[in-house]
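Only one chain is shown below, in structure tokens, and it's the form predicted alone.
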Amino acid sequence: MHTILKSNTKEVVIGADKPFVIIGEKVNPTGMKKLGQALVEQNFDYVKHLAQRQVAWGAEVLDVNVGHPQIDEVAIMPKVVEAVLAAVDVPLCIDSNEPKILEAGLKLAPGKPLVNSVNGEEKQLATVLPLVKDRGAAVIGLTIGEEGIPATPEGRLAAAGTIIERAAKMGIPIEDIIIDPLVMTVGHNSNAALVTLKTIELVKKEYGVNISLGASNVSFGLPDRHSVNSAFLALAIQTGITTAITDPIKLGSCIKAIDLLLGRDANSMRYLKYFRATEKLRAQEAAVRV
């Protein structure tokens, strides 16, 4: 099954038989004070820098989130989308849990964007899915039900089913639904990653849809988060995820290596091309810092 996203000139195909797709996570002020301040001041040069850098390091889609307590997010979202589009031409993932903010971003996002996200709660299904349908977008479905995040893989599968079934009734194609099985930190619950991996297996078997993760959540609160994130990504990709909202600068090399080891890179060409390109980027960025 293929989920197709489009910008003005580029098409990205997400699928189990395709190379893994990185959705760049850095246009998001959560935990990024510099970006938050830039949004407050409506100085969008830093937004453009983040967009360009992520694409240079291998992001094929960019997540755009403007969640910040000091700004009018409905007013700022279109301006950030415009800034990103002025810097790069890749499909966009409009990221908010508020329908009005999603709508503001979707109006300016070209081609076929991705919506992040909807969940299995009735209020979200009733407000977000109509936006997805009207815009002809794809959407990430979080495995959350009316009672919150289910503790078991079976509960998360049921939440995924609720989203997929409601979307089908509205005429949204199943290939335009990407399920996020959610991962909690293993620092709090040592079985958290296992629950997520089992959920991936169940969703893949039952529905065959594409599956995404916000992969860095697994390591929250732990030392050497990069090692934990890299190991978890390898396990999750082997189990069945096909895309992730993550940091291409930190994890791009790891993801290209996983694709190579899973036989998705004939003659190592993508891995070698990425290595050479990022070697140059490292040298250029080091020179700028000096």
Given for the second form:
2 protein chains.
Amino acid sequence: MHTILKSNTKEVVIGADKPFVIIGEKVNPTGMKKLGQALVEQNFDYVKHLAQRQVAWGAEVLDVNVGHPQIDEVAIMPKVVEAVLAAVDVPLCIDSNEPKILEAGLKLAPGKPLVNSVNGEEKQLATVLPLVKDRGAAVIGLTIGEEGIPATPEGRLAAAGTIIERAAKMGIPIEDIIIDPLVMTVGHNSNAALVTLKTIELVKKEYGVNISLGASNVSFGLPDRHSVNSAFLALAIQTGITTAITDPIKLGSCIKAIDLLLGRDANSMRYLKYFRATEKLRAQEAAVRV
Amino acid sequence: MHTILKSNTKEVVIGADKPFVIIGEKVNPTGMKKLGQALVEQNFDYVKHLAQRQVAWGAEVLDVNVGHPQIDEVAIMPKVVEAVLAAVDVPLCIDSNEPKILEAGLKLAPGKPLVNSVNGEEKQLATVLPLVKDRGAAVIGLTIGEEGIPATPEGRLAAAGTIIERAAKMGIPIEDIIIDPLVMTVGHNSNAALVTLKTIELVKKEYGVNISLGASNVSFGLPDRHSVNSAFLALAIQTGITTAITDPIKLGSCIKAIDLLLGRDANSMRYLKYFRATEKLRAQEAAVRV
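What I would like now is the form predicted together with a further copy of the same chain, since the data block earlier showed the form predicted alone; can you produce it?
What follows is the whole complex; the chain from before opens it.
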């Protein structure tokens, strides 16, 4: 199954027979003070820098989130979308819990954007899915039900089913739904990653849809998070995720290596190309810092 | 199925329900000039250093290989085994293609050692398995047949079967056979890792034995080998390998993270302990270098 996203001129295809798609996570002020400050000051140069840098490091889609206590998010979302588009031409993933903020972003996002996210709660289904349908967008469905995040893979599968069925009733094609099975930190619960991996397996088998993860949550509260994040990406990609909202600078090499190992990169062409490009970027960025 | 290895006082259990076992690869002069030189000079301090360092970084078993063009390997093997045992008390993996060299090492190896390796060729089966049987050792069986390394998973499964059946006829218990499905570099063949992963699946399903890999071969000839090696370990462990001959300094963190993610480390105890221990080691080793 192929989920197709579009910018003005570019098309990105997400699917199990395609290279893994990185959705760059960095245009998001949560826990990123410098970006929060820039947005408060309506200084968009830093947004442009983040957009450009992530695409240079291999992001094919960019997540745009403007959640910040000191910001009028409905007003600022279109400006951030414009800033990103002034810097790069890639499909966008408009990220908010609030339908109004999503709407503000979707109006300006070109082509076919991705909405991040809806979940299985009635209130969310009823407000977010109509926006997705009207805009002809794709949407990430989080496996959350009325009772919160189910503890079991079967519970999460059921939440995915709720979203997929409701979307179908509204005429949203199933290939425009990307399910996010969610992952909690293994620092609190040693079974957390296994539950997510099992959910991926079930959702893939039952619906065959594309599956995404915000993968770095898995290592929250642990030291040496990179070892955990990169290992988890390998496990999750082997199990069936086809895209992730993540940091291309930290995890791009790991993802290209996984594509190569899983036979999705004939003659290592993309692996080698990525290595050469990022080797150059690393040198340039080091030179700027000196 | 549990493969049990022993030193004088320590027991190491390899099995799917146990933490992953690292067999330290560094006592091997192949491609390691400094060790080759030390062995030629019969200076064993460097061997002791390598043994100690690998165990400090998490190796539970040590591979001992003395292959070098300027060395009388039969004469030097016992001395290297003695040097390793003077430094650490862990089970050993005696590594050679030559039965005479294996024999020389097995005589001095304490407890229950591992033999690395036999393969499915008649000549090897007939000469190595009797040594294994007489010594009461365990053995790594490489999936190589009379025609070399089979290109297909089914061919490798058949080679594994040849070894397991011959060992059974000689009265070697199946739990003392560890199959190595072999991996070639993905730099030459994009399907190389997939063939190995599929072989792991088949061997696990058919025989349920422990499975090992010399994992770093997968990245031969590629840049940024660490990204490929660590991703491949994650894929291979998820698929079913239970031990690997590898570098604990480079890959220990990755392996501890995989154990944690696969639910084999309650409350992250071993992950955190390893992080703290290696953080200290890193600081000590950096201080020595200054």
